[in-house]
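In structure tokens, the next block holds one chain alone, the form predicted alone.
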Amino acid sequence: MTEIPDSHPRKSSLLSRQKMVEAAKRGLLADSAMIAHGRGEAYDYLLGERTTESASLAIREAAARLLDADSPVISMNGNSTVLAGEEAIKIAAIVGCPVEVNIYYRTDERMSGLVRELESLKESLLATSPPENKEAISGVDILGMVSDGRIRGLEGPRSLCSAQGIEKADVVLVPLEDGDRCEALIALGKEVIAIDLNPLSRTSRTATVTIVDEVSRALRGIVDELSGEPEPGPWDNEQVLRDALESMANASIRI
């Protein structure tokens, strides 16, 4: 890939796109992954490729609920692993929870590849982190290869999960999740923190807390918020979605 100068206004987006291209070549992504990524990019254009004020509030609420949870888990699919796997491990280390690979188009090859990818990112973090952080990072479990749990309300391979991860969890952070799975998790009485650039999706409208933001920005934001020990507060998720839609509707004014 041609080197992108720091002055390029869309450098971050172009680098993310290249990560996706390279991951697809390695067999980590489903055939439709680039379609999903492109759809997200379109919504991000309308947000001005920035974290809005309402998204910042949702990020703070998400951090607070993860800290307050009894058994939180971070559920990662192919796209989120490629774009923000390192940030997910950092959050898991701070919160003290596992990271679970849970994908829509499930194959043994993709599952093992994504688990290895997260384990590799974990090892890289261990090598570069200060000594006081190493124990917490080392303690992050990467789940997914053993499917000894079930998401009741779903059928077939989509219902598979880890008994010590999603099945046990009371709060599930689900970057780039699909609507059916989000609805099933909510029906089981779990809190769902979703990261979804489409404020009109079933995932966004069903989740307990929706962060309308690009996944790597959102997870970096959660990492930052966790250091401040935020407290959960009264939460109006519908207002957050209305604010996101208003920001997108005003895109033509900014342009």
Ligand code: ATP
Given for the second form:
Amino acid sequence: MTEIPDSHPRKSSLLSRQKMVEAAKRGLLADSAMIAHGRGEAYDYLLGERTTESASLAIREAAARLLDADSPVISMNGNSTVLAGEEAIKIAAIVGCPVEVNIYYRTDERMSGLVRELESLKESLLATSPPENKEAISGVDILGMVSDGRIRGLEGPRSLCSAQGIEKADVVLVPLEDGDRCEALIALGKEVIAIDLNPLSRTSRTATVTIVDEVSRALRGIVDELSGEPEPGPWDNEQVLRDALESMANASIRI
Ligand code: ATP
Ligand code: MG
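Requested next: the structure of the form predicted together with adenosine-5'-triphosphate (the form predicted alone having been shown above).
Full assembly next; the chain just shown is listed first.
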């Protein structure tokens, strides 16, 4: 990897890019992953590459709903695994829920590559965690290889999921979900917590709680909130979408 000096103002964005490039070389990403990432970068630029106050509220609401759920699950695709896999495992360990690999362009090779990637992130987290956290971390199931469940309302390979994960879940945390699948999950009566930098996407507009923030910042924020006692409140999701658009529209004023 090329060294990026700490003083570089956009260091974390550049490091994420490098992670994506390396992961693509390792065959973990679909061809369109870079396009999705680039679109996310553009929105993040407009947000000032920071978590807004409004997104912080959504992050707290997400943490509260995960703790309150009967059967939560964290659904991971290629981009979110590469950018924030470790944070997802931390959340799963605290909440006591599985992580499921669920990708749009499904191939056996990428499914097994992403499951292996999450297993190895889990192992390194286990090795560096204090003894009191080890049991919870080793208890995190990484699902996805066995597709014995279905997301009803979707056709073909996109409907495949795990019976122990997404199929039975009441609350699904899905960083970077596709609009169709988000709609299908909502139609099944599940709560969807989405992370999407685009406040105008179908995913953002359909989800129960939308965190308009970069995926690694959002998941780190959820980890932090879980150490408190967040309570689910009355939730106006349209308001967070309006707030995000307003922050982006005001971007020029910060210059
Ligand atoms: P939808 O399917 O919801 O209608 P779309 O088809 O326009 O939306 P997709 O290609 O399905 O979009 O998903 C990519 C989405 O992920 C984009 O909206 C992009 O802004 C967002 N995104 C990309 N990278 C990140 C990231 N690192 N953090 C958060 N969001 C991201
Ligand atoms: Mg889409």
